[in-house]
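First, one chain by itself: the form predicted on its own, in C-alpha cells.
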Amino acid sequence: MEALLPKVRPVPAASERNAADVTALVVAHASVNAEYRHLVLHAPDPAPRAVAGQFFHLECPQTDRDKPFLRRPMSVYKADPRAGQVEFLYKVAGVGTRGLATLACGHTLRMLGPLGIGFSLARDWRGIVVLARGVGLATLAPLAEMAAARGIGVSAVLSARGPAQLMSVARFTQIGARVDTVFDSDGSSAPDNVEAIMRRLVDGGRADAFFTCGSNRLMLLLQRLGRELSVPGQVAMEQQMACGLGMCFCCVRNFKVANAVISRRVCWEGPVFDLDEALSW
C-alpha cells in the first residue's frame, strides 16, 4: 500500500507558501448550539484557496471584558474561492473566541494565511475513514469533500456528548458519505465500539486510511489499528500559538520517527502530520 506521507516530509520553504494577512469582512455569523458559532468571511486571495487542514490566525476584538493580545489560530472549515468566501467552525471558550463571538455582519477583521500543511490523499485510493471529535469536526468535513471531488469514498464515524452536540453531518452526507454518529449520552462513543466500526469499514475494503482531529483518545485507537492493519494515516493536531509562522516555537510537540523522539512546530511542519509519528497529549 502507498504511504500517506513520508516519514521525512519536504517542508516547504516561506518563499513557497502562499499566505498574506488580509483584511476579512463578516457576512454571516450565527450560533449552531450552544457551545459553536459558525463564522464566515468574504476576504481576498490567498484566502478563499485554502486547502483541508490550513489554518489562519484570526486577530481578536477586545470587548469591554477581554483583551486579547495575540491572535488565534482557527481551522479551516470551508473556502470557496469562487464566492472569496472562508468560514469557521469555533467554540466559544476563552478570551479569543468570545472577542470572536461579538463580531456582526459588516465588521471587519484581520486575518493571516492560509498557513500550514494541509491533508495529502493517494491517487489509488478508493476509500478513507474519518474520524472525528468536537472541533475535529470542522478540520476534516473539507477533507472529506475534498475526497469526493477526487472520486474518493469517504465513511465519516462522528462522535459527541449527545444529539445535541453533533454538528457538521450535513457536510458529509452531501457529498455521499457513510455515517456513523457515536455519543457519549448512550455508551456508544465507548472506544470498544468505535473500534468495531472501524474494523467493519476496513474489512469492508472502505480503509486505504484513517484521518482524525478533536481527540487524543480517538486517535490512540486509530494510531494501533493502523499499526496493526497496515492503514496509513493522518492527523491533524490542535495547539496554542503565538506567531502561527514558525518563529516563536510555541506551538512545538514531540513526534517519533524511527527510534529517535524529534520536535517539529504545529504552525510550520504541520498541523496534519503522519498518524503513526504521532504522540500522545
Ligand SMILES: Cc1cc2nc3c(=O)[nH]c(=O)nc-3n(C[C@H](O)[C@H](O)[C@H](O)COP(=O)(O)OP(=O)(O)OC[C@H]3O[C@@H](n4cnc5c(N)ncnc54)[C@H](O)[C@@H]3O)c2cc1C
Second form
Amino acid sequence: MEALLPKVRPVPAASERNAADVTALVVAHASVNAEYRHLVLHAPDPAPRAVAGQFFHLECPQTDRDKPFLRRPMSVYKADPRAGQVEFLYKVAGVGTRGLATLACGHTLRMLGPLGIGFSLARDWRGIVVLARGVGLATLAPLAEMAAARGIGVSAVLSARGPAQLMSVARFTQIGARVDTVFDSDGSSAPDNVEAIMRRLVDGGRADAFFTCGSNRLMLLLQRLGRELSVPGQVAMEQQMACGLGMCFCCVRNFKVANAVISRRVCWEGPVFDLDEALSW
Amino acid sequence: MEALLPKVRPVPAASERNAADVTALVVAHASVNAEYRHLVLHAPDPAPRAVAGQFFHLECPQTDRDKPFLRRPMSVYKADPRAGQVEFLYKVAGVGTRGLATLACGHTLRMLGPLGIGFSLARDWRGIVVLARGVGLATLAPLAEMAAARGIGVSAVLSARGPAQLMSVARFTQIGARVDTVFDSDGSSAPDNVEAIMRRLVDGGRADAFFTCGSNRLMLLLQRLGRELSVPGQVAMEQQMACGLGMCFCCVRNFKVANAVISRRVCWEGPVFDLDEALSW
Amino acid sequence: MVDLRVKIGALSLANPVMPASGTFADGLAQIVPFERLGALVAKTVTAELRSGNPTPRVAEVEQGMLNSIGIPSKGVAHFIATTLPFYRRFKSPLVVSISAPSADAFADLAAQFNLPGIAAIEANISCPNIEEGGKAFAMSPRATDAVVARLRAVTGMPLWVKLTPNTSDVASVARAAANAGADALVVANTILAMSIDIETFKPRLGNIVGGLSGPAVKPIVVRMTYQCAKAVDIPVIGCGGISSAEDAIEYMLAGASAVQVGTATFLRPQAMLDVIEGIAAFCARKGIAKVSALTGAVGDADMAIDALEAVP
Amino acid sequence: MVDLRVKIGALSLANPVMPASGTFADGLAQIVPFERLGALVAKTVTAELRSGNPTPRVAEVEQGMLNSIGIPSKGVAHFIATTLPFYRRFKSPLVVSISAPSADAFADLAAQFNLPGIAAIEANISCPNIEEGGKAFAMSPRATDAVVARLRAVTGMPLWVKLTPNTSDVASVARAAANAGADALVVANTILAMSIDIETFKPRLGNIVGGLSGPAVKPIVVRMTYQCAKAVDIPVIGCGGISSAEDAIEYMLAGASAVQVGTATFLRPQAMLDVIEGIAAFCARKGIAKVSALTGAVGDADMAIDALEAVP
Ligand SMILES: Cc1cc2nc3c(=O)[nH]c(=O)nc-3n(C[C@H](O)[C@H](O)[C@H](O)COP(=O)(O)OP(=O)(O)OC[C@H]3O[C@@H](n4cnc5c(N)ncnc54)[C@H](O)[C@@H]3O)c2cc1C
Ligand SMILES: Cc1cc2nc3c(=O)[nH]c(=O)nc-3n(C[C@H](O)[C@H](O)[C@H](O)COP(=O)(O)OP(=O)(O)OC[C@H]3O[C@@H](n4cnc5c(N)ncnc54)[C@H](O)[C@@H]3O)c2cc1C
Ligand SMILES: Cc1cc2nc3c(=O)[nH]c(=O)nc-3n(C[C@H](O)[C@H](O)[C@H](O)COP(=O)(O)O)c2cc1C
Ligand SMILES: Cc1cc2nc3c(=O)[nH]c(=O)nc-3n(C[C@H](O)[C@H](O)[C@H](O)COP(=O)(O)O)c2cc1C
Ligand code: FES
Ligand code: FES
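Alternative state: the form predicted in complex with this ligand, after the form predicted on its own:
Once more the chain from above appears, this time first in line as the rest of the complex follows.
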C-alpha cells in the first residue's frame, strides 16, 4: 500500500544521501514580523536540491553579545535548483538565531545540507491537509508546493496567535491551496474548532494524509483524528542537535512502534516521521 | 640626593594612584611603517593625565581570527589633558595587537589606566640621555617632552634595523633634542659605536641620567656605563601581564638590591625601574 | 528592594559576591569601593617568605588563562604588619587565605590569625602536601580530614576550606572537610593545565604546568559545586569562571551560598560590582525577595525523564 | 613531502589523525573520504542493548559542549552484522570502542571482537564500574589494572585504553594500564560538567550532569597527555578540544603519537581533513621530515628558570 509508505520506508544509507558543507551568499534578509526573519541565500550544489522537510545545519555568526558554539538546524523554507537559491524562515529565539539575524547581504554563511529525510507523498493521494503553527509554517510551505507540483490538492489550516503573527499565506494560496486561518486572538484556534475544521476536510474527501509541524498540541490532535478516521500522516519534529549527521545521538526522540518505545535520531531517521508513531514531547 | 631619587622613592599606595577603566573613542589610527601603528584616542579623565612611562591596559577587540582573552599593556606615547587625548604607538605582534589593529575611527576601546609608575626627573638635572630601540621609542618619546618642558636638555640615540624602521624622530627634534640615529643596516648600531656615542655625551656633560627601554642588550650596555661613569639611570621594562593592577603577581621581574635578588611587579613597582638594579631578561 | 544578604555559617555578608584569593589586592581600590563587596579575600599567605615560580607566569588560552604564580608571599609577619591594617580600613569582612606544606604547619599559621579584624580563615588546601609526596591535601579525603581537624583544633574563627578541582571525587573531599569541622567550603581552585607554543616548542609557562581559570572552567566547577552542596550541610562558596550575574546565579542555583570572582576582575576590574547589580536586577525581575532563596534552587527533582527503552 | 606516517605500537597509520569515538559514523562519509583518515574509530558498543540517557542530551557552553548521550548501543550482534561490514569497506584501520560494567563483562565483550578487519580495540574504561559503586574504572589505578589485565588475557589485538580526565592522578592510572598490558592510551574522555538554565532553573541536560568537550578542555587534557607520556613507554593518543592543526601539533609536542578529533567535526565536518593538511604544511614549513618527530618534542628540558628569591 503506497499510502503507508512512510511507515515501512527504509532509512537511506549515507551513500544515498548528498549533504555537503558549503559557503552560501546572503542575497536577501528581512524581517517578516516582530519575531521572524526571512533569509535568502545563493548556495552551490547540492544545497538548492533540498526537498521539503529536509534541513540545513547553519554556522551562526558570533557577535559581541552572542557566541553560538554549535550549529543550528533550520528547515528549508524554499529551495530552487535553477536559481541556485535556498531560503529559510526563522524565529529569533536565542544565541544562534540572534547571530544569524546580523547577517547582511553580501555576507557568507557556512551551511551543511541538505540533511535528513523530507516529506513523502504517495502517488495515489489526491488531497492532503496541512496543519501548521509558528515555525511549522517554514517547514510545511514547501511541502504544499511539492504536493501541488504533483497534482495533489492542498488544504492548509494555519494557526497563529493573531493575524499579525500569520506568515506565508501567499505561499499557500499561490499554489491554489484552500486556506483556513485560526487565531488565539479570536478563539478560533481552540482545539474544538480546529478539530471541527479537520473533520470537515476529511468528510469533504480532502484528506488522504495529514501533515503537521510546530505544535505538540496540534500533533496530538491530528494523531487522534488520524487514528479514528484512518488517515495516515507525517510530522516534522525538532530536537537539539550537535552534528546533524547521525553521529552524536543527541537529537533522539521517542516513538512507539508496535508495543515498544524506540528512540530515533531526528537528524537521521527524521526530521519527518510517521504521525502515528510519534510520541508527545 | 635628588639624583638618586629613583632608588629610594617609595612605591605609591593605591590611594595615591588614579587609574580608571574608561571607554575611549578612536579619533585616528594609521600605519607608521610595515609593523607599527599609531592610535589616537579621545578619552575621559583621568586617562589624558598619564605621564611618560605609565601605561594603559587595553581590551583588544576580538576578530574572527583572534580572540584575545587578557588585556594588553601599552605605554602612553602621548597624553594631552587639554585635548583629552591619549596616543599609543604599537607593534602588531600577535593576537591582541592584531585585534587592536582592526579598530577604526569612531570605534571605542576600553582602557584601564594610567597604570604604573612613570619616569622621574630630578630637579637638578640639566641634561639626560635617552637610548631607545623598537617599541622603546613609544615609551621614551613623551619622556623627552617632559624633560624639555622642565628645561632639561635631551640627547636621544635612536636605534633601528634601518632608516625605514626609525620612528618618531620629529617628536625628539621638535623639542630641540640632539638626535643620533644608529642602524643595523650600516653597522652603526653595533655596541662599540653606541658605547662611543654614549661616552661622548657623558664627556660633553649632557648625561645627568640615562634612560632606556626596548632592548635588553642596550639596557646592559647602559647599566655598565652608568656604573663606570656614575651616571644614574632608569629603564622601562616589559613583562606579560594579567591584571595590570598589582593583584596577580604575573608580571614580576628580578632585581638586584644590595646583595639580594628580589622580584618586583612591572605593573605596580614599575614599569620604570632603577637602571642599576635591573637584571638581564 | 531585593535582600542581598547571605549567611556563611555565623558570618553575615551584605551580598554574596567577593573576590577570589590571589586575584585581589589594594590596587583595585582605585576602581572598586571595597565597602560594596560582600567580603574581602586576601591573597594566600604562607608562614615564611616564598618567591613563587619562574616567569612567564601567565598564558592565555581559549576563554581562560593559565597561571603559575606559585604563592609568592612576604610571610605572616609582613601580612599582619601591613596587609591586615590596610584591609581593616574597610567595613566588609576580611577573609585571610593561608597555605602551608603540612597539617602542623597549617595549624601553626592559622593560630597566628586569632586576631581582631579577621572575619574568617580560608585554608587553601589545594597546595602541595609534603607529607604526601607533594599531592595537594584536597586531592584526598584523608589528607583533607587531617589538615582540617588540626586547623579546627587551633582556631575558633569561621574556617573556610578551599578545595581543588583536580580530584576524582570532590564530594568525598567535601564531606571529609565538613566532618572535620569546616564552616564552609570554597569550590574551587584552578584546574591543572598546560599550553605549548608550537612555534618555539616551549611551554608557555616557566613552570611548564599551571592553573586554568576563567569561563572555560565554569561548567566543570558548577558541577563540583552541585556535588559538594548535595554532599554537605555547610555552605558552599562557588568559584570558577564567574564573570557575570548570570554565572553567579547559575552557581547559586547549583547550591552555592555565595560566589568568588577571580579572573573576570582582570578583564573588567569592575566585574564584581556588575555581578552584584545584576543579581539584584535578576531577583527583582523574577520577584525573588531574598537572594538567598536562589541557593540550591535548581529544578532537578521533577525532571521530565523520557522513558527511553532500546530495541534493535 | 612530509612523511605523515605514525606507529601506534605494531599498528601503522597513514597519518596521526582519527575521529574520537562517539563523534563519528557513516553519515560523515558524505563529507569526508574515510580513506584519508589515519584510522576509523567506531562509537562505543556494549554487549547488550542500551537506550542511553534522557533528552536534552546536549547543551552548549563557552567554547565547548556538554553531552549526556550515555552510550546508547544496539549491542554487539548488531554491530558485527551491520557496523563492521560498513567500516570494512574502507582501507583505513578500524578501531572498535567497547564498554562494559565490570572487568569480566569487558573481557567477554572484547573476546567477541577477535575478528578480521579490526585493527585495534579501544577500551572505553571511563564508564561506570558496577563493582566500584559506579565510579569509572579509569578513576583509579587499581580498577584500571584489573580491567586491563582481564582484557589483555582475552585479546591479542592491539589494545588501546581510553582514560578519563576525572581523576586526581592520571599518570598513575596510565602506568597501571601500561603495566597491565595496554598497547596505547587514549587521553582522554570528557570532563564531568553541568549547566543550568537560569531562566527556568532547570539543568540543561536531562541527565543533570554530562561530559564537557571542545576547545575549553584542551589545556587540561594537553597537561594530562604530557603527564601520561612522561609516565609510560607506550604511545599516547591525545584527545580533547582539537579543532585545528595547531591544536594537534600542541598535543604531539606534549607527547602524543596521534590525535583524535571529536567535537570539532560537529562544527566543521571536514575538520579532520583540515588538521591533516595543516600538520603537513606545518612540518613542511619547519623543515620537519617526519611528523613522528613532533611527538614529545616540547622544549621542557632547558627551560630558562629565573633564580627568584624573595626578600621582604
Ligand atoms: C530539523 C529542524 C528544523 C528547524 N527548522 C526551523 C525553522 O525553519 N525555523 C525556525 O525558526 N526554527 C527552526 N528550528 C528550530 C531552531 O533550530 C531553533 O529555534 C534554534 O536552534 C534556536 O537556536 P538559538 O540559539 O536561537 O536559541 P537557543 O538559545 O539555543 O535556544 C532557545 C530555545 O530554543 C530551544 N532550542 C534550541 N535548539 C533547538 C532545536 N534544535 N530544536 C528545538 N528547540 C531548540 C532551546 O531549548 C531554548 O528553549 C528547527 C529545528 C530542527 C531540529
Ligand atoms: C608596560 C608595558 C608597556 C608596553 N608598551 C608597548 C608599546 O608602547 N608599544 C608596543 O608595541 N608594545 C608595548 N608593550 C608590549 C605589548 O604589550 C606586547 O607586544 C603585546 O602585549 C603583545 O600582544 P599580542 O597579543 O599582540 O602578542 P602575543 O600573541 O600575546 O605575543 C606576541 C609575542 O609578544 C610577547 N608578549 C606578549 N605580551 C607581552 C608583554 N606584556 N610584554 C612583553 N612581551 C609580551 C609574547 O610572549 C610573544 O612572544 C608594552 C608592554 C608592557 C608590559
Ligand atoms: C593569577 C591567579 C592567582 C591566584 N592565586 C591564588 C591564591 O593565592 N590562593 C588561592 O587560593 N587561589 C588562587 N587563585 C585561584 C583563584 O582564587 C580562583 O580559585 C580561580 O582563579 C578560579 O576562579 P576564576 O575562574 O574566577 O578565576 C589564583 C588564580 C589566579 C588566576
Ligand atoms: C556527543 C559525544 C559522544 C561521545 N561518545 C563517546 C563514546 O561513545 N565513547 C567514547 O569513548 N567517547 C565518547 N565521547 C568522547 C569523545 O570521544 C572525546 O573523548 C571527547 O569528546 C573529547 O574530544 P573533543 O573535545 O575533540 O570532542 C563522546 C563525545 C561526544 C561529544
Ligand atoms: S544531531 Fe547528531 S545524531 Fe542527530
Ligand atoms: S599584571 Fe597583575 S600584578 Fe602585574
